[in-house]
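Only one chain is given next, in structure tokens, and it is the form predicted alone.
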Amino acid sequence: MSVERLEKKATIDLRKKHVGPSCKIFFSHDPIKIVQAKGQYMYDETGQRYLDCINNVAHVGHCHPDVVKAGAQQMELLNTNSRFLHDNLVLYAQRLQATLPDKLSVCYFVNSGSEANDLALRLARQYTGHRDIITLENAYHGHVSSLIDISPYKFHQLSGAELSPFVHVAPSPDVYRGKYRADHPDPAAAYASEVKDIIAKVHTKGRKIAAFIAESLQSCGGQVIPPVGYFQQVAEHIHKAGGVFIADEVQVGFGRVGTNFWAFQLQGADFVPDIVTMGKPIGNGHPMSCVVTTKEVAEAFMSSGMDYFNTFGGNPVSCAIGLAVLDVIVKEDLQGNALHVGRYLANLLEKQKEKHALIGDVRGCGLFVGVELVRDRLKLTPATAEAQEVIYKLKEELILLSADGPHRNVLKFKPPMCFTGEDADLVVEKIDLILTELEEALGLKLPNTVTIENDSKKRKLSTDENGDQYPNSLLHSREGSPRVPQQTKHLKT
């Protein structure tokens, strides 16, 4: 099956010599190439098979036959910039569109998350004439420079890093490990008070808001599912302000949520954001992103005089790449599957988690789900090591998954929406053997100081799968299974 063109270890060299050193890779102390990739599976040079549980941008399976024959079928007649009429953008702005309330009608299409949630936030201040941003804690929204200002999630990690004075960060409505908690009466008004708190903070300063930004459900920030009602009341104080409330769906998108084709419509019928963001599995793997608002928005963007104009947005071959993708969410009825096998994915994981300690929390909807992994389930002390070692030795029995959240603790669960039950068998099956594993070097329970025994033959976990330091690691094997320890090393916890 071998499709590769060099050596891995020439690959390995090339990179580190032409790409850029915080460009991070998976696994970095033993990175995987993958030459190959079918529907969950991805294909390294050996010919090595994979189960995917990650990649939500190949949405309908990677290398999908109905969308490689869309794009290269229109491929061979033409590709151009939108400036020239063309049939399939317009018909798959309609189909788009079908998907979405009726207020929401008005389609720019651009190339990327970051390009949709950067002209998201142009199109917010021209329609209301303010500047000011609320975005969420642990928020990421893409990686252009307006984009880092408003993602907690990346610019926390930067020393001496200060917020823009435009942005104002709102606690994130997680109700396991936030501010506000599951058994809190009301989670969501509470979460929507500090919303409105922050409003009033920015009137005094002579400031107004321009627009309130999350994504309908947090992932990178550990894969948090906001409480029902919160969007609806965050709504209304930033309207009440002048403001508008952009919905972002690049990660959440197209059916994942498996009860709807869009996350934000989890809150119910009675909310409609302003702006929606959408990107990642529009093209299944095909560069290709839309900005979604009301034609009030439009007309104001309009209104500025300033044309706007994307060489690549909505060009033939990514219109018609994104009309298969539709066709084939329809045809295999790959919404139905994130709902079931969702569902059965979590039934699974909720029965692991009263055989085991670390498993804290698991949360999710549809194909979108996360597991907190933590060391005390009273305290919340987050189980970081832990779930690194989960993902390396998933890895070694030739399963990916993620870790992410503020503390790297929450395993993400995000695959392409083709996964099927015996791929979850599969998966939960190698994590209840890691987690017995685990809580059996660990005592079971968690005191201050535990002991874990190690061998020769095992290293010190310094780095996370994205290449983040972690000082106080678990030990791991490098060659499959613990051997039976020898020696004994103690971890702080």
Given for the second form:
There are 2 protein chains.
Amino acid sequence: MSVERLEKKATIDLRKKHVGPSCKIFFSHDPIKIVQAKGQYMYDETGQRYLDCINNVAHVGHCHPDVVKAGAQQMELLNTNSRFLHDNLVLYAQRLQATLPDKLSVCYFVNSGSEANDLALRLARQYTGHRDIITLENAYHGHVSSLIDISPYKFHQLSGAELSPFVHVAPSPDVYRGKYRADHPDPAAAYASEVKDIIAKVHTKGRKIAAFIAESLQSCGGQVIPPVGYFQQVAEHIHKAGGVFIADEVQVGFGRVGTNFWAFQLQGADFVPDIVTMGKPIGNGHPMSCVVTTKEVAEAFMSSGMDYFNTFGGNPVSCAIGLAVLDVIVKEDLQGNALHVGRYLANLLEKQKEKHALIGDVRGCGLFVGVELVRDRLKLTPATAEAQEVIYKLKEELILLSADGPHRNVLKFKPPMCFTGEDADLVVEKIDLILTELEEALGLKLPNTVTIENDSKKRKLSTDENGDQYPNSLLHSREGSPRVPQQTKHLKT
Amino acid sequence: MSVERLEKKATIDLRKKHVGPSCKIFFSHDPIKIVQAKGQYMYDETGQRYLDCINNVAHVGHCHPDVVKAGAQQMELLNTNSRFLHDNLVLYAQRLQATLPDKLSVCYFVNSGSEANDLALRLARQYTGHRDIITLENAYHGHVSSLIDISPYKFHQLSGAELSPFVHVAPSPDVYRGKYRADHPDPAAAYASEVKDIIAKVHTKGRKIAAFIAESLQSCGGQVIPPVGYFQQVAEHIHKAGGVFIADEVQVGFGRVGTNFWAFQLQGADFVPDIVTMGKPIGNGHPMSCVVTTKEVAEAFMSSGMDYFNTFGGNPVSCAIGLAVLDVIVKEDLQGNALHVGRYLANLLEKQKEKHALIGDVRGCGLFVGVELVRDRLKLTPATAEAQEVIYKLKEELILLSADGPHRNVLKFKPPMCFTGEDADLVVEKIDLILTELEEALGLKLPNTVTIENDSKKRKLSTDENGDQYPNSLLHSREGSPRVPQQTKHLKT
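The form predicted alone done, now the form predicted in complex with another copy of the chain:
First the chain shown before, then all remaining chains and molecules of the complex.
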């Protein structure tokens, strides 16, 4: 197969004709045609090389030869469904299990993060006999009907969206912009208490909670790092209500956070979810995914009497690819790389924050980093247009980055795990130049912010856009409770 | 990767430990370990060769070298999401579209039949602004929450299953065992009229129909071939109610029916669904799938304001594989093979019906054939245990076949499309021997049935298990209305 078969214009025209217009493309006014990729680099039809800072699906690097080889060899040999015994399936289940706490021992193999989260809801409902779900503000859990319902990130796009009666939305545990911030004495408890209040309200309506579901770190929601202890306390409330805790690792699992293999483990060894869902990076681009749960939940699901069959799920090719991805993560110490390069990248970005008024917050773990742009560090006015400008200018510099979050003002770093220090240098250098230009054009300066940071006592309370008074997070960014990771401490790198 | 890495017992033990117990295996008392496959043959760990009569997913033959090569080459080059332009995506969309009526011009690429059917429901609901769905008795449309609701085949497995208030179940258009049979003057109109009645009832409740969904030929439901004209008349009723017609081709598309590329086309050129969903055979085992609809439906979906993004859907590897599958179907004339070998197989089975009392009906199109086993040709008492016995005995003869339908008494043929006349000879020869033995053991004979068939005037009306009098379908099997395909004419081969 040749690398390019059509002129770019012909590709665009055919796409307009035959591909659903809801399927959006990056840089729609001047989209990129990518024809090849390797490691952390993508190549367009003219041979131009882009640095890829966004594709967390190409986890161990685009087109990793070990993964390609494992897939190709197994495709030649056998690809069939899981109604026949096959070693790849059971060896892969065993290997995945070994990365998780012991009680998470039973796997269901499916084809996508959406299928995984939908199955998680089915497991939770069957196990608990309850129906209602608590989800987080700005959460995204997938594109099938049952998940749009629990994904405020999606259903808020609908004109006239109505919340399903069985879905309850808790505040996002965002200590930068959320309801309880870094200056709060115990944001973890405060956010968990919001979940407790929801449970109480649900009970007064005679309804019952099947599950609390959360991405271990919110990605589309704005690269949000929940305060340590939040999941434990939520789990306590949820378990008391007879529900289960679902940790959605679709975006952030498989070593990306550097210190741990799974992002829920950032909360501490005392936290174990009842169900974990996986996705994107699991097959380095191959359509596959997995749900892992406890024996108790799995047995309750079976006792319903309904079989579970997934035509493609757990086929020998997918499992061979899954095994190869796990092998490469170990062989190339990609979790270690995420830790070190992530720390390096975060430090570079922290320095940019000291220099650029537009950078309100830098947060992240390993190679999952968010840079929140604001027009005003006190009011936290989202710098949405500026974030878009950064993305577009970076594209001109052959760097792929994206902006997300409810205000689309958070620059999202989630590159392939082979991302290097030099790559970090390059992207931060370009961001520095773009922000400098932008700030000059806007007449934005960093007047006293640095001073303020160093001398918080001089500062006054500011007024947010809703007119409420609140202490700016910067004011207290060195004063949080010991369990509260401060903004800079979010950088678990 | 070596072909076998564990002893069979170790594989079984690990599976019990780490794979969801709801995921059932074939022949659970003595499951088969398959390590390799080629064409229509599968090989176990001892090298024994099984003839595969059931894997419609391995559509162009297990591990077809052209498909493997296309997948492997593209995996080496690039595998990323559809937010970048890529020729494979648009060329594949164009090629798929060319197999369909012109008005079905817009594609959405997803990862499984379940994702496809769920998206079809979302499209239908957004386009119509309605919510309710009419589905068929014994239908199976997938495993995600929204589809369990519309799959009686699944939700009847649940103890205490409750029908969702927005789901309405119409009788399966089964002219052998259903409400209106081959002797009815116009079963197509009669079954369609049932749908019309449901619509009227739904309207009296103040509800509105978003869609009618049906497999073009019911597979799990018992290899049911709807009478010609049924879909047209249903579509008329549904359109009048403001709903759309969804044809689910997940099991039966891509030339399997022999005379046509799509099974809905068996209804005639005057029938065009509003949405078509694809799945299983589309990638010869690779996890991929597609929804195709009209420009109007696609534009209405976009106007909701919600983007549609599917991480793996339409990636360059999946599309390369999809293109290769289409190429092989043409190059090897597999649709033609389905037509000819299907006809040959059906004729062999028809002869068995003349010989074996247990065979109540033989029906099918191309390489999609059902043999319904009954204990009594007049009462149609399902021969469920006997069907299981046939399946188990065939396994001993190294032939893989399955039994399905609401009574699990329909032998289901849906082999890879490279199935040959010799393969058909072999399986039918073995079935002949097994049925002979079974009938001897049961003391079952074919007393006058053949005579009856040849001299229907001698026959009396019989009494079915509910005590109702009805004319046995055999009685009138040569007397249906011209639009009603008779049982033997169902063999559109």
